[in-house]
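Quick heads-up: it's one chain on its own, the form predicted on its own, in structure tokens.
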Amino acid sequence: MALSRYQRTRLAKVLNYEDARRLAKRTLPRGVFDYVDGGTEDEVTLRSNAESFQALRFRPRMGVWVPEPQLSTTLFGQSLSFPVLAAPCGGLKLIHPEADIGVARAAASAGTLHVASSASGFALEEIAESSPDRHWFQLYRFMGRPGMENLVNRAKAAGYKAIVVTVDTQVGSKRERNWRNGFSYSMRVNAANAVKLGPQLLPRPFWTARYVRDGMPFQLANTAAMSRDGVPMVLSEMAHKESNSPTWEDVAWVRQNFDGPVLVKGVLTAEDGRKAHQLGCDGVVVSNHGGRQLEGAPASIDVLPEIAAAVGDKMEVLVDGGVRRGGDALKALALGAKAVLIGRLYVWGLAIGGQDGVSHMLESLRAEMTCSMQLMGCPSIHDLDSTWLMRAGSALNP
């Protein structure tokens, strides 16, 4: 979908996360914007993700000229031009019709990876076709164990290179913004909810028209093959379909039945990192689900060193939550992460400009990482460790 001249001009003015968030807020209905932007309960964990990055400071090496910092790395034999992955995000059809396919293509164009969500509006096979050899699959336990097994077998057949098992969504959390907005994952624009949604949709005619043309999703496309009548369920039905996050027993089954790398997402303790390793998994993603699940969970970056120390020499450690700038990604690498995943950062780009918007945000992050490394006097991301950091107000390393 080609951008208009106005959209290109608007996108060019997006210099950072806050610019993108502000424009996305003007583009999306309030309920959809808050679905992405919000967290659970008082959103303390959501805020702490970013605040904990801000509490870290660099310890630069001056008098060093770095003409071209090395950002490239490898994950499980796959080369990445820089260590930033597009995290799995459900409901992207609400954001833009290109949704997960636009994200996957943008990530591939940037030389990195997209982790396709089980809760996508596109079938996993469609997403795989859009970015050959550049996709991982994120796994939920839809419709009980049989549904989970169906997803794994299809991901294997579609050529997904790795499976990321999300274990922190045992139940739906109390996301109060969604309740206040009357938000429903189906977001059907019809007479039954016109009164409820009307005040949110009328100020956003462009989004509304585009959404209606797209068929007024959102349904879980991956569940159609599991349904007797071939009708996919919507996210609001998940609680009634034995759907929850996989257990450790499920993780063990995935490990035994998928030949590629298996990662566990949602790890916040060294104990769970060791458990994933004991089951033969290849990596973990340190994550509190973007502050959207357990209120009071620690910021991901705060527990990253503990987990990296426990299992970083045995498996790949990735992290998400709170990455807003290229410098945040570098801080995570210095504390033991092999790569970071971003969510809201690229979703705002998707809202503004579809695939082109996602590409814009990825390239902005890459440029910030390059500039920061030059100013730090750091020639390669592989040189980063805790000696490059300090806590605000302290001369000591973390």
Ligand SMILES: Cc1cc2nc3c(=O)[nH]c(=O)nc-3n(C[C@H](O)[C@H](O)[C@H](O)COP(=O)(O)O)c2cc1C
The other form holds:
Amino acid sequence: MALSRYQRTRLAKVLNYEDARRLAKRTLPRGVFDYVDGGTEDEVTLRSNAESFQALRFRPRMGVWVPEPQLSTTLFGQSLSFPVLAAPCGGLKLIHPEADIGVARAAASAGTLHVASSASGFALEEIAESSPDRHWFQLYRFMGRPGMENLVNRAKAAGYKAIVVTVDTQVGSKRERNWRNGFSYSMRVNAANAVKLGPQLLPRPFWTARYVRDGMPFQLANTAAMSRDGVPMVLSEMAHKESNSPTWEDVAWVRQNFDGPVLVKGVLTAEDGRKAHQLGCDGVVVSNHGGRQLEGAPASIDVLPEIAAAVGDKMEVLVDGGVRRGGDALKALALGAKAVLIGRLYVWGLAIGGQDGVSHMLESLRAEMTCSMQLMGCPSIHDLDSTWLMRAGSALNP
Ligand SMILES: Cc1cc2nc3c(=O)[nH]c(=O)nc-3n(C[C@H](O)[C@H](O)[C@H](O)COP(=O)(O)O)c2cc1C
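Got the form predicted on its own; any chance of the form predicted in complex with this ligand too?
And the full complex, kicking off with our chain again.
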């Protein structure tokens, strides 16, 4: 979808996360903006993700000229132009009609990967077709074990390179902004909802017209193949009698039934990292779901060193949560991550410019990483280790 001249000019002025967030706030209805922006309860974990990055400082090596810092890496034999992946984010059709396909294309053209969410608005087969060879699949346990097996078998058939099993979403958490806004994933714009949604939708006529035309109501496209009538389900139809997240027994099943790499997302302790390794998994994503699940969980970057020390020599350790700047990504690599995932950073880009907006945010992160590496005197991301970091106000390494 080509951007208008106005949209292009607007996007060019977006220099960072806060610019993008501000514009997204002006673009989306309040309930949709808060669905992305918010976290659980008091949002302490959400805030601590970013604050813990800010509490780290670089120990640069001066007098070194690095003309072209090396950012490229490989993950399970696949080359990445830089170590930043697009995290799985459900509900993206609420944000922009290009949704998961726009994100997948932007990630592929940046030379990196997108992890397609089980809760996508496009079927996993459509997403795979949009970016051949550059996609991983994130797994939930929709509709119990049979639903999970259905997703794994289809991901295999569609050629997904890796499966990322999210284990931190046993139940929906208490996201109070959603409650206050009366937010529903399957929001319908109609006469019955006019009183409830009118105050949020009237100030956003452009978004509302587009949603009614292209996206309404948001449905879990992947569930069509599991439902009795072949119609995709809306989230409220999903029973909560069983965990929405795979358990370790399910992870073992996935490991036995998928030939490619299997990663466990939502690991916050060395114990769980070891457990994933014992079950034959190939990687972990250190994550608290962007502060959207267990309130009181630690900041991801704070527990990364413990997990990297326990399993970093045996499996790939990735991390997400609070990456807002190129420097944050470098800090994560210095503490033992092979790559980082970004969530809200690209979702804001999607809100303001669809696929082009996602590309803009990815390229801006890459430019910041390059500049920081040059100012640090660090030739390659593979040279990064904890000697490049210190805690703010302390001479000690983290
Ligand atoms: C709007 C939104 C939807 C998300 N949906 C999913 C999902 O379907 N599956 C999943 O494993 N994680 C999901 N996450 C969590 C992200 O994958 C990632 O862990 C988190 O966004 C990282 O934090 P950040 O947003 O601070 O970068 C979602 C996050 C957001 C913001």
